[in-house]
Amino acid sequence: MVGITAFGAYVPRLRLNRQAVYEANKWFAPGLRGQAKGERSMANWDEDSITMAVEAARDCLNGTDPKSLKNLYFASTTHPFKDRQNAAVIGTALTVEQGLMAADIGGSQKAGTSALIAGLNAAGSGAATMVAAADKRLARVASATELQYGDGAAALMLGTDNVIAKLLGTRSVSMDFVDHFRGDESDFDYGWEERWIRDEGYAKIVPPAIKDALQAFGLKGADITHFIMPSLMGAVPKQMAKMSGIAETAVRDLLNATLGDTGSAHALVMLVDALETAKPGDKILVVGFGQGVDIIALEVTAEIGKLSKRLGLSGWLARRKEEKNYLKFLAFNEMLPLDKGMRAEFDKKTALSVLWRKRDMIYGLVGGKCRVCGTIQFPRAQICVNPNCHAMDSQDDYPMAGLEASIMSFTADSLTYSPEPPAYYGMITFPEGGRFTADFTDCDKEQVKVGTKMRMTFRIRDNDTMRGGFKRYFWKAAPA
């Protein structure tokens, strides 16, 4: 039996108030008023699809040894790198490299479901497989998609043991129906007319594919408990369900009011949302649309009751801060040419040789533990820092990304350049041992105090725009 063995998700803390977006743009686009309700997730300036996927993967692993992974598929239409394997960065951040087959999947809004199908096929041999999907899409100012899009990620563990949702079958149809596209030299999607997309695309492609799939799986529409189909047109999933003989009550909420559409990740995000409340025997049908259709049928098993507690989608959604500053949203997405000043002008060139040699420390936050005296330190060094030991070459790898730290000292720096001033940083210390100076993120003034508990989160350190947009990643501390 192959299927899903665990799930995880990630939603950025900031939630952009849609009314604030409308108020800023109503002089030009008064027609946006009807969509100025609720909020959408908004990635911080130091987040992208890689960092969000890492957080979702960590939530999914939740104590499972990442080195057990054999396959890692990363789906996105906003991969930070065009020619550098993004999935490999995620694998390194999870401290797994040896024996890992990593692959990027993109090019369509159904990339998430396509990655899931590929992952299920790979997991059929018994190899522990993870599928992660994340998107951080840009939209033109004063456009409807600016309000509709959201940033987020989901991750699923796949295998043959302790399966919480077993696979009943998959089906794919590929055809070049262009509802929207984003060219290589464009930052924004170009969408076609909605009625044509609905009537010629969804209505003529999706229902026949669903009916054929259900017949192949030995199911009827009435058997489906949860129907998952992302769409920017809210009425479409209900229409597709009705045309396919699936009850309207089975259609899952699109999460528009609190999250927005997370692009190629959204089908998996909605799947995580369904799994959080699903019961044994529930049948789930996942549909991904984009230049064809992916259909995945799953049945929830009794193992779901044994799954360890995790934040999941609901936990991350509850961890929120409302953002009404629309200009901050534009600035974080490099759509507002701020005067950054001379303090922002420093050489960010990364020595790739050092990055390679220290990748476990930089991307994995791996410190050292002395075999002689048990002292833990970060960074790992040739000599133990314990003054009563000073043993040479005695340190074993000690992963620290999952440990809770606390603030020992801090600074709020308004002089150094920061996309969100002031820049908070300080000395953090781990109860088990080890300390270092870290940047703080996702924090407010009242949260930064000596003794505050902090968690480690994988983030963008900076972006070298002068040399082709090489992003440097490292771990930052955020309030736990």
The other form holds:
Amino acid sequence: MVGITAFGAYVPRLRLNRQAVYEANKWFAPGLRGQAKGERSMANWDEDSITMAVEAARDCLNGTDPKSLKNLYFASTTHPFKDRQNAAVIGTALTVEQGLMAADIGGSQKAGTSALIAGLNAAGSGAATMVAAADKRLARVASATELQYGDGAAALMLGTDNVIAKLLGTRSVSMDFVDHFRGDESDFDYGWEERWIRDEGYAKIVPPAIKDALQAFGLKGADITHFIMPSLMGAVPKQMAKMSGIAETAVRDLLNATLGDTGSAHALVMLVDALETAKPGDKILVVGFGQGVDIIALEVTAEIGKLSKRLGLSGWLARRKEEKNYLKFLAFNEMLPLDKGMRAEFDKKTALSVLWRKRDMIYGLVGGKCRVCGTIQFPRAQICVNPNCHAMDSQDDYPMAGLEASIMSFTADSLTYSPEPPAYYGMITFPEGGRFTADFTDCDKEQVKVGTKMRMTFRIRDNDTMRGGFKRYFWKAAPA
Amino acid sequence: MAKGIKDKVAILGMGCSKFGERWDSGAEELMVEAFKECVADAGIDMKQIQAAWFSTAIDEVHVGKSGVPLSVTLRLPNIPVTHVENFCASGTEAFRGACYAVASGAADFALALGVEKLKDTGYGGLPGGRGGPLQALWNANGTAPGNFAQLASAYMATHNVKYDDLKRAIAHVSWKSHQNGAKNAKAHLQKAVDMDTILNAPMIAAPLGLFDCCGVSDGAAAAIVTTPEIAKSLGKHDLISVKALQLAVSNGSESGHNSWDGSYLHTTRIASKRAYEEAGIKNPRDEVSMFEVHDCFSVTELVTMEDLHISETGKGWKDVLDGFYDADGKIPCQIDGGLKCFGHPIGASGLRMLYEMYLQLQGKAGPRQLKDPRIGMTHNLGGLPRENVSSVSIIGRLDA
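Next up, the form predicted together with its partner chain in place of the form predicted on its own?
Full assembly next; the chain just shown is listed first.
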């Protein structure tokens, strides 16, 4: 039996108030008024699809050792790198390299479901497989998609042991139906008329595919407990369900009010949402639409009750901070040419040879533990840092990304360049040993004080725009 | 411990340029300005100088590397010139090199000259982005004020000091230096400011406001040293001699081992102990007449006065508020205005501190002259609280 063995999700802390966006843009686009409700997730300036996927993957692993991972698929339409495997960055951040097959899957809104199908196929042989999906799509100012999109990620662990949702079957149709596209000369989507997409696209492609799939799986529409189908058009999933004999009560909420549409990740995000409350025996139908359709049917097993508690989608959704500053949203997405000052001009060139040598330190936050005195330290060094030890070549690897730290000293720096001044940083100490001076992220002034417990999070440190956008990633500390 | 160099080296002459935003001068002009005063004061011909140490810390924004810029600018007679850099303590390093040359007998006359020309970058504050390729991948996005500001948060937490008390104490540190700097014609900032202005200034890096941070200045300072015997043979009297030169450098324990609480300067505690021992000082609170310490930020001066073993640990803020370090206090600190007001041209600062001591000990400090000082101590710190070099010098009257 192959299926899902664990799930995780990630939603950035900031939630952009849609009314605030509308207020800023209504002089130009008064027609958006109807959508000016609720909020959408908004990545911090130091987040992208890779960092969000790492967080979702960590939520999914929930402390279990990732070393046994054999396959890692990363779905997105906003991979930060066109040529440099994005999935491999995630693997290195999870400290998995050896024996890992990593692949990026993109190019369509159904990339998430396609990655899930590929992952399920790979996991059928018993190999531990992870599928992560994340998207952080840009939208034009005063567009409807600016309100509809959200940033987020999901991750699923697939395998044959301890399956919480077993696979009943998959079916795909692939065809070049272009409801929208994003060419390689644009940051933005270009879409066709919604009525045409609904009548000629969804209505003619999806129901026949569902019918064929249910038949192949030996199911009826009425058997489906959770119907998961992302769409920017809120009525479409209900319409598809009705046309397929699936109860309207089975149609899962699109999470528009609290999150927005997370693009190629959204089918998996909604799947995590469903799994969080699903009962053994529930049957789930996941539909991914875009240049055809992917259909995945799953049945929840009794194992779901044994899955360890994790933040999941609901947990991350609950960790929210409302953002009403639309200009900040534009600035974070580099859509507002702020006067950043000369301190923003410092060269961010990365020595790739150094990054390679130190990748476990930089991407894995792997420190050292001295075999002689037991001192944990970061970075790992050839000579132990303990003033009463100083043993040489005595350290074993000691991963620290999963450990909780606390603030020893801090500041709020208004002099240094930061996309969101003041820059909070300070020395953090790990209770078992080890410390370093870390940038803080996702924090408010009141939270930053001596003793505050912090969790480590994988973030963008710098973006080398002089060389086409090489993102430097490292770990930052955020209030736990 | 080795015997040390107490009274083996005398200061023959010193010079110091006007500090400030010297839009009129490059590093070369500043070097000559300080050197002219220095060599005239020493009363020797520059051709008698046998070795030189040249300090700059951020040379990439002005003269560039090596000893060549000093040699070329002063047209030195092809003598050895060594460029030294040890963060903001570079100036004292140049002095240490020159003193060791004389103490060892390798040179009869040695020159130490430090310079920094910082105001050609186009922006305020120190130039940034100078770390190596690995540091660039993980060091926090910090500045000097942000890293020193952390001393304040850890100090308050460690010693249970209230924010308002700490803020008032560090404001008093800067208030006092502005009072003193107003009497110094060579100082960058020569204006006294009131406590309210200091307390209400914009934040640079919390809790440090604008007036908690020293100026970024252009300037140069120089010293010519020789042996007391040679100085006497040149007809000099009332000699000022070197009592101690000590340097302690972090080895990573503060930044990487959980034994440091972040509230003090570990290296300063070590360097000052060694210096008192070298100078034969048993009770510094009674024996030292005056201090020039590294007040790059007000809070640095506050904790330094504890780390120099003058104020009790955790109680220094009370001494500060009691006026212990004011011009009319028990031990005046920063009588020339300090880094805060005299200014902080990095490579020159250690020598500038010694320059003030040298003037005071000779009774030549003009309107800010202290009454009968005998022993002066400088503290020149480079780097960040978690990783630094701490340089301590004690000079005094040869007969003290």
